[in-house]
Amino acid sequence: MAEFEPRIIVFACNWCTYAAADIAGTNRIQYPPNVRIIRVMCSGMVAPEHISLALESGADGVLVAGCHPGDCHYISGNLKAEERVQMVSKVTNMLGIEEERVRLKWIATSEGTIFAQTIRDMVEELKKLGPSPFRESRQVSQEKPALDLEDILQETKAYYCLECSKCTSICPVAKYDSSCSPRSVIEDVALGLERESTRDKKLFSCLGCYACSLRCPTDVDFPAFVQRVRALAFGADEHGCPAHGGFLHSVTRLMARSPYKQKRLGWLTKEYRVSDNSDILYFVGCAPYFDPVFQYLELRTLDITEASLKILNHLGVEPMLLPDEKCCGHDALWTGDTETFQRLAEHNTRVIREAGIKKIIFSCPEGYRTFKLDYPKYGFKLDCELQHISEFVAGKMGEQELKLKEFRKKVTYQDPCRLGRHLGIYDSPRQLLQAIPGIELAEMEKNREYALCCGTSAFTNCDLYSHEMRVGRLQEAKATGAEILVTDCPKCQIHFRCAMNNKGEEKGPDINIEVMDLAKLVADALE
């Protein structure tokens, strides 16, 4: 049997590391042959996704090589890199992937000897590693959906839509982009344009946020329209624009497909009580994984982790945390990618039946829905209760178990689409708000049912109009004379303080608030 031989991609700066390899060629340096060299100009031009791309494709490993700090041709270039290479591998220390696989070097023009050396311990550390078990799983199922275009149709009730357009003027997206329109959309499928209707970027634009539904008098599904479109357009390999380079939809691929234990509790200390005993089981979700993605918007989404183990424990419940749950699926069913969401969903509904668990908590709207409304449909059955915590929590203040002093704070709320349209609850975070001494609620013109969305769903088709929406949330936000903007899902914050942090030179309205997650504020609020 061969010897296994590592795959290796290297990105290398033109003006220093690809420089030295060159040298390494013309002296006769000998080093391996194993690597793949793709040259780019800095090596601040490599983004976090162009690294997991190259391991989900199959790379046994990945180095990321340029220039020594303070001798970068663009001055600071190197030093972007360093700061997304560290990104990237807390995210593949908690996907479980060894850290030999994913290597910064600097090395300079005339270190030939030192590029060739570094390839050699490289290949020696890969090679007792053994090859990335991503080689195998690399290839995506190109199945055809088992659905067609006439059975979304009718299935979504599609074929009654009466063109009349009440969904294109409520639909978010449509007011700031009139190229946009659900009508339109259902108009093209219906005609059996199935290649222009696939090939439309902007099928991705939909929110799934359900404003539409308010309005439709034929009760057309129109975000379940869309879903199913997209599966199709997924089949066909046409996508949205992906946010953030697509490296979160990267890291959810290599999460379903990843045989690896993660290591994904290294946040939790000896604070807050959990239980491997405990039949109550507290979904973490993604918050681990958005942690080193967001810090550069001085945002920690565990903050909304230990904020709700705080409340539960706070309540008398150790909940168990499964080091080894993986991604709801959310943000993978909604781009279309039905294949990675049904590993996902898999894969979770097993370790949740394994764990024996009779009730699941849950801070993230996504999850939640996604638990309630898409693992069934899907064929995925949990038997056990499932509440969003401020449910759990609400439930709790008539048996006044529930102590919190005096927050002197007026604040306003934002309705999450997931949590309100999609699953109707409005009352539990509002009853919580209130329960909280001095807090003063004001509502926002648009609130509840009429809520607007924070401007992007599965993190894709993030553009202009997206940021439009989210500065005009925000102003009216403001508008109500709240100092804090409380809401119930990590996203909603992620958008809201990216908006503020991307405001322009312009400067543009005052769009300034504090954006906090409701599970925090009642966590700080706890006698």
Given for the second form:
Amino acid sequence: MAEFEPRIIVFACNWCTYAAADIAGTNRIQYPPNVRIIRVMCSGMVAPEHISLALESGADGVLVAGCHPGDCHYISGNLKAEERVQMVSKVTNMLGIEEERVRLKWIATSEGTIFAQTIRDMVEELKKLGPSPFRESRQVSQEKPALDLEDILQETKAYYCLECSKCTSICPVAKYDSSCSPRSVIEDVALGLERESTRDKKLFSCLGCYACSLRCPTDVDFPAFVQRVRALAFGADEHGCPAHGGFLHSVTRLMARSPYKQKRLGWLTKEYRVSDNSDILYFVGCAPYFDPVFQYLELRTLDITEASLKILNHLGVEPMLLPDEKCCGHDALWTGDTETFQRLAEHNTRVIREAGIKKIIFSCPEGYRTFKLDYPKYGFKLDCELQHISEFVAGKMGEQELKLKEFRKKVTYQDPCRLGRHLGIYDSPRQLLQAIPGIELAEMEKNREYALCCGTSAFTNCDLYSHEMRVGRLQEAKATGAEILVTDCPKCQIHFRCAMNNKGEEKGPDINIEVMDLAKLVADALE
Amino acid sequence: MENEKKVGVYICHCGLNIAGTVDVAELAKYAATLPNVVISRDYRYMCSDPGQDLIKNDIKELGLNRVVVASCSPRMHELTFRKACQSAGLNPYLYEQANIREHCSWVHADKKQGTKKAKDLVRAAVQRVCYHEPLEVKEIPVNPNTLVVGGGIAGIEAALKLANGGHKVYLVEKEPSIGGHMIQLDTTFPTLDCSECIMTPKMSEVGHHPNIELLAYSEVEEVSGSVGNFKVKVKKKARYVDEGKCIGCGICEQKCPWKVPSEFEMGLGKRVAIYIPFAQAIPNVATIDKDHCVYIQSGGKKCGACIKFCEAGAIDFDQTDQIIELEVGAIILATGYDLLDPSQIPQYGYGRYDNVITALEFERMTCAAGPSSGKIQLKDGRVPQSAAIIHCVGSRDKNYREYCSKICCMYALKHAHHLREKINADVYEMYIDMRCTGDGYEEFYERVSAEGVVFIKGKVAEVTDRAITEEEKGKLVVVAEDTLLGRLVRIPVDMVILCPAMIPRADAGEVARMFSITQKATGFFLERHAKLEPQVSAMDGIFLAGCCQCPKDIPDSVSHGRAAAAAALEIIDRGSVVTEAAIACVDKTLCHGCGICEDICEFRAAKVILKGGRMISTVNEALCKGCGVCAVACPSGAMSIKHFTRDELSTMVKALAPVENG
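Since the one above is the form predicted alone, can you give the form predicted together with its partner chain too?
To see the whole picture, the full complex is given below, headed by that same chain.
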């Protein structure tokens, strides 16, 4: 068998490293032909998703190369590149990918020999590591889902649509973006306009918030319908516009296909008691992966995880954490990537079954929903009880007392769509809130099943309208006079914080309010 | 179909340069099989006229709407082939080049491997070129006027060069007269020529120049616009003297009874409330210091001596600050530097001991036109027998300023020379390292060394008046270690001269914000490139001159000022600025107006504005350089860089990362 030849993708800055590679050529400095150079104007142009996409596509190594600090043609683009590569490395290291596979190096124009040597060194190193496992498992082309429009209409009862348009009138997206209409999406599909339906970017604006289904007189499951049509669109290589450059989606795809052992529990300290013998699993979800990405929002999603563990420990529960759990697949499923979703669901159900788990506790409503509703639908069955942390704690409150300090604050509560309308859980979070002495709960105008969504779902089509929804919701929260907006979905928190993130000189409307996760609030109040 | 992509692929042999290691015929055959490719050719020299004609003919005859050439580096011939496309009527940005020479045939010997790699590169280029969009460059006309801020030597040089070149210059100076620090100096190293003598002709040229409009006693208040078309608001502060009438006779100064320490004389001399800062001031008109004028402070009830005695009738207490609006195409900042206040370093006793003075105070003291008529003297009027000159007061010191102030070693030598020459005093130079790196500087060091100056290598620990020996009584004792001898020294002297660090102007931060430029860690203004563009700020059309960028001596400030003028001339004489084509653009539906792009852009090209009741980012096409830093930072994906969109780069990645393809 021929020796393994690694493939290296180099993102080379036009002003230095690309020119250095040119100089290597002019001076006939030989180096192995394993490298493919992509010319960028500045290393600061290389986005995290380009690096992860290269890995996903089977590259054995990625090199981002730019000007030495102080020499950037654009002043500081190289330093931005450094921050981004560090961020990507944090994530890829967590995924278990060897750190040698992602590198950053400063190579100046004159350093043709250094360029050639860098490539030689990388080739040697990568040969030692062996081929990237993603060479084999990469997503080659989407198989068209077995479903067709006909099936989708049947399955989601969309045939019954009366075109009354109550859905459109209640749809939070349509309220801001008049070109959005659940009714007309159904109409296109019913007319058999597959190309039009799947190419419609607005298809990806639906939040799956279930506000429409609440009003539908004929019980059409529009979110499920959208989920299915998106799978068709995905098969035709149609996507919405991914937020954060699609890096999060790319990480999910990598995770789904990765044989590596993750290092996702690096944050876990002795402060929290967990047990490998417990039959209760606490599902950590994506929090460790979110943290490096959302650092710019000054948000630490692991605070929610740690708070949840603190509460569970307080109640005498030492849950099991699975170092090998993967993303639940929620976002993959809701962006039409059913293949990735199924890989993740298969993995999670297998490792959970093998661990002999009887109960799973979630902090993240999306994970909860996906396990509870989507896994069985796709044939991934688990014989366990599933609970949201608020349900679990509320359930315990009867038998065990939570020792809570007084916390004199006026708060309001955001019902996450996945927890509220999807799963009907409205009371337990409120019970928990009110168990804290001194807390005054002021409900927003639209609450419980009428609550408005935080404005973005599955990190897709995070557009102006999405922003306006968030602003609208935050204004509602402020109108209650509350000091804190409590929610129990990490993504609600991300999206609200993002809406408040006004960095430019001009400032938008004053919508600043402290946003906090319910678990964090409760954990902080524990004596 | 309208949108059908028709790609032509051209493989260059480059003689044997490429054909030696890449099977070009095979490569051309391969390219022909790629989607959207309608013609694929190989040719000996694509950059030759017949080579380019192949492309031009195919564009016309086959209706190509995309072209890929696989040849040398795009840094070599991208422009050549873009022009070829353009001359055949194809937008030049619908072109892509695969580098199969420098990045392939020249660095790999194995023909099979070389051909395989070349196929990958061509495939990626073909896939990417389909995403290219036609782009246009824009030309923005340039206002030929220039604003120079700061009338020190660097600003004066810049202004004169531009004005002599026939261009209108507005020179704004915040003090009553131009001249800056240089006009305060007695002599200049290493030639020891009198500073005033070389400076005043320049100042007077500025004052009389038909192309220079001098706005002294004025400050910039607001700057808007961008390269080629800045709008600047300047506040002309009220002098309470009509500049048109005042003839600078100085009678008012003789009559005004209200004395205050003179800023120009570093407090060593006095001026009155109505004053001309120094004899050769330009403009040579009086200014009333309203904080010390009793007439103004008493609401016109007291004094008024100047009104009575001014024969020209120039006194005008009704004057108010005026706002003048200027339109200029380029701006040169020559705002200079401040000196570190040595009282921040208490161990040197500045402000506590009368005879610890700064080097600039010493300049005024030795200057024949200064308050002591050039007499070097102690506070009590005695002539000092000895003096210590302490280098690096706050420079090269992490507690104060880490950098070297560059000029102090040299002026310290100059002061030593004057102390030896004029009063034959014993002089001790207390230094860390002697840095004498300019033309004739080392020779000057040699000369002063030979004059009997004592050099002690050691940072001074303290200056004290506590004598421990008889000899030290009544003296200032300079305590240091002579590191060359490895022993502590206590040197009793009459006078201590401090060489304080040159620091950014106190308002440098405010100025940087106003002009949308950046400061370095030192606080000085950041240049675009430390070596190649030290006179250019990050903001297009705004240039830097003199010590506002970093400490400089006079020759360097002069060169820097002229370099800044040349940079301004470059855009003025061209008459227009051409924008980059591959720049950032905003998707209006996706943008939230969060302003992350505005924050991260080094060129102030991205800006969030309130438009149609919403916050939205906009890109100033004249400023954007197309680096793409904003596009990566944009959370929603609203910002993208033309020609390097996410799709284009992803396509390249997907084409090049997998191994089994091709």
